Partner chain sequence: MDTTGEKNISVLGDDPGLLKAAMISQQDEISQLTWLCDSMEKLLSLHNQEQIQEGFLLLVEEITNYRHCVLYLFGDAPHQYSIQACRGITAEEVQTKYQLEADILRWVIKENRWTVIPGEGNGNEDFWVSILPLVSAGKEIGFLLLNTCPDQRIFTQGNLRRLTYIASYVALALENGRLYQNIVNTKNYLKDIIENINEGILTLGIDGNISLLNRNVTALLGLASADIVGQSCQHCLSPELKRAFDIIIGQTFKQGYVMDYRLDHTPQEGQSIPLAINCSLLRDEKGVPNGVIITLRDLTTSLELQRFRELDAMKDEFISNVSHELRTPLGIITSYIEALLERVKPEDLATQRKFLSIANQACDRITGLVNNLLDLSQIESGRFFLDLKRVNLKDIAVSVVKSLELCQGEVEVQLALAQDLPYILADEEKIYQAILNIASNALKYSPVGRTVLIKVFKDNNMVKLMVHDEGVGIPEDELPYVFEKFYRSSSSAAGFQGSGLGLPIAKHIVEAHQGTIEVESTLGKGSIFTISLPFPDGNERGGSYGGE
Amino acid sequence: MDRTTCQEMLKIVLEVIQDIPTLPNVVYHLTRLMENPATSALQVSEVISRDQALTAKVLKLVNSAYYGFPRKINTVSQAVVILGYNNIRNLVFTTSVFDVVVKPNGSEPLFNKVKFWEHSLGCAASAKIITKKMGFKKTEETFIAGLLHDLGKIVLYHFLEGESAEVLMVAAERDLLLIEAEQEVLGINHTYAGKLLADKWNLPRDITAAISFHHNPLPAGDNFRLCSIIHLADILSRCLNIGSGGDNKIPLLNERSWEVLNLSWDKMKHILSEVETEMEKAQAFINLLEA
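In the form predicted alone, give the structure of the chain above, and only that chain.
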């Protein structure tokens, strides 16, 4: 693609993203609260509780089979105390993203929503298990990051259907990774489109990093380990044929990421065997988001 065409496509993508509705005000209020280390659980719960629909969704998710708490959690303040600020924050962001972008999409021949979310679920489930095997404490954060890692594909493949049809054709005919075909046809790819949307919505830095760097974690800075987990989880989801990432190829694993994750092949066998069980719980999570 020549420079002029690339600039035109970038302008179109920026216009599309500007037309996508913003997230609810509660999300932005919550973001500002989270930036203050003196914020209390009560303040967080009060902000969420102002939105009745969001409150009901958060409580449904917290009491779902995905978390498996033995006692019912009846209030947002209880949920904040039990799950912690970051996990509640990620639940609120994920619920809001679903309501704004995913639900209205319907289903199109080009964008197979079912296959897309199966792949996203596979990545999220794999990421959670990898995190546990590493002894990394942020299991819920990596699950959410895995779930939203391909957010940019929703932008490109739903809102730029004609151009994306050409991307899919080029990927199939030349046996390319989808991200390679996107770059060739559009001059940009879904990681960049996803970052633009994440920036517009002021999503948490770790989620934005996972969206931006899951194909190449090296530039991720402080989020290198998280992005490496999502990078490997994305590959595992493809290896296990869970849903579809839009192509039939498996990306190469970044050597530096593999070194940092420090997973033995024996642990990898256990991870693969546990993904199916985790997928069942993850599906319950998605079902509640879509309800």
Contents of the next structure:
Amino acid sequence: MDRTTCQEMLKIVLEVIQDIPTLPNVVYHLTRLMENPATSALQVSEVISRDQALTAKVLKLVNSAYYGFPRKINTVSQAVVILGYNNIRNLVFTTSVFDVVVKPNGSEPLFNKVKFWEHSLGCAASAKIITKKMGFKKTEETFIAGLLHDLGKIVLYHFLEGESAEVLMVAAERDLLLIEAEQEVLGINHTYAGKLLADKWNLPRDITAAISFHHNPLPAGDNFRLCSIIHLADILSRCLNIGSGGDNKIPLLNERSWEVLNLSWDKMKHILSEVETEMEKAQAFINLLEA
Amino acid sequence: MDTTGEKNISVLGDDPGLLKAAMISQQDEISQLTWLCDSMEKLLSLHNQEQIQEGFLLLVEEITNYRHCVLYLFGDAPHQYSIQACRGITAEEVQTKYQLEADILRWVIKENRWTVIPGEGNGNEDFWVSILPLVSAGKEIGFLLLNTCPDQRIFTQGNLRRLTYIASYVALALENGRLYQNIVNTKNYLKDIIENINEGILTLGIDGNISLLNRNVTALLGLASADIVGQSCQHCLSPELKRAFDIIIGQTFKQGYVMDYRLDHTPQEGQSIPLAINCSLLRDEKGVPNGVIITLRDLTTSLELQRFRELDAMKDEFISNVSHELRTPLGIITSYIEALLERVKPEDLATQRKFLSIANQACDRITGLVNNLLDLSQIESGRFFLDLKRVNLKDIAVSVVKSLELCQGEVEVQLALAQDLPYILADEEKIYQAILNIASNALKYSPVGRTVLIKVFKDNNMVKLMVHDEGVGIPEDELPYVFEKFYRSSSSAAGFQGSGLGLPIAKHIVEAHQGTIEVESTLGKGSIFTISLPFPDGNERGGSYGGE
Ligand SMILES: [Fe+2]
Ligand SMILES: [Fe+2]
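With the form predicted alone in hand, show me what the form predicted together with its partner chain looks like.
Starting with the chain above, the whole complex follows.
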């Protein structure tokens, strides 16, 4: 693909993103609030409570099997002190993102939507388990990053549609990775399209990094470790045949990432066996989001 | 509700204001984190559980300003926990005030995050109850229960981050402290065993340097100080021990071990310790030899026990010998008296006399044996006194020969006496017995037709009596034992009778007179027993041989 068509394509993508709705105001307020360490549970719950639909959804999610708290949580402020700030933030983000991307004008994407979210969920569950096994506490962050890692594919195959049909054909005919076919046909791939949308939505920096660098973590800088986890989780989800991201090829694992993650094969075996149980819990989470 | 929260919410739409507040808080957070890092470093360097707890509870108080708190630690059994420390509340009050619900506790610990527990005063009431789990590298150590004011400024995301961070470090410090204590306990236990074991234990590195030793080693080897760990073994040992150790260690490296190497060790003048030394290789986890372990056992007690056992066996044998000795003459007496009563005619006086004299001889044998036994018991019990008088050894020798004439029979006794012998100071009866014992012993072992020569003479400052027989002789390897109690020559198995008491009694008597007794012997040719007795100054008359 030559330079001019590539630039035209970029223009088209940017226009498409322009048309994608912004996330609700409450998400931005929450982001600001969360940047302040002195923020209290009451402040967070007051911001969320302004949006009745969101409040209802949050209460439904915090009481779901995914979190598994043994008593009923009645108020948002209780939810904050029980689940913690990060869980609530991630929950609000995911809910809002799903509201925007899952049901735009009721149209269907070019690929199998159910399989796509299954793939994302598989990646999210794997990322969470890998993080846990590595002894890090930020399991919720990596879960959300895994869930949203292929956000760019929503842009290309749901909002862009026409031009992307060829990508899927090329990938299927020549057994290419989707990202390779995208580069060849469109001159722009789903990691870049995803980053553009994440920027527009002001998503947290780590999640944006996971979207941009999950196929090649090397340039991720500070987020190299997180991006490596998502990179490996994406590959695991494909190996375990959980859903489909639009292609059926398994990408090569980045050597440096493997080194940094420093996982023994013994640990890998444990991770693989735990992903399945985690998937079941995560499915409940997604079902609630889609309802 | 707190006022800062109110202000922040009211300016939510105003981005610059919010940003400024966030920046200030971030800066505060960074400076607090630096301070926290230092505190954590200090906590992690502690090994004492009390100190770690104290530091931890102070930090938590600074952050949460709790009314009271309770530290629980998990035991070895799963889900079992107990109160470790309380602040602002007693353990009894805790029992009545809080009933922790197991499923909620489980959930909080699994999530490993500072969590406010709803229903326990959360919301409208005037206090909050929260739980801070202590989990280190997946291992659940315990948790902290906190009772705080329902102040919004306490449960902020910054404090949540900080407390969760502190908790994981404290969990690590407590776990380290526990492991450290375990190591110390194990070490003390092993030290106790090593110090109190009966044997001496010494380990050497491959370089020959001492890596461990116990008290017994210092005592057994007579080392000046126990403080020689790390020093070369060669520098601390006496030449005698050094030689032995060289042999032992060399053999151990060749064949892997040395068993019961015997060494009579003299740590200081006049003290001798019989040692049994064992040695085997020490190996590292790869099986490569990296030293030797040497154990030393003091055999004094076990050797004594062995001697007691031998003595016991000798006594048993002795009793059976004595019984035999008594039975033979008693048998003679019984049968001759029976014959006298039933078969010898009253008028046959010659036969009567002959039989009575045989019975009389047998009685003498019994008397002699019983006297010997009595002497022995006197010697053994220490009730042995000498009645010293001026006597001439020559006179005693003459009366011994006279009493032997009665039974000498087929063996001739010759007497060679020097003239003008100096008198000695002696208990006449006892010296008589000593000489009789030796002379009758000589007669007993002399074949028919041979001579026993008894010589008395002066030699230097001693008066000597020599008994020279032409008997069977004594094997060379038995010579050192002939004066030992209960010893009976191997020749006695060949039909010679005796209690094995005559010679030891003679030796004891002579030595009580400051004299000596010696024996020379040639197998098949005969033996020479020599008694030497000192004489008092001023009665030296010199002398030459003369027959009697
Ligand atoms: Fe991707
Ligand atoms: Fe993917």
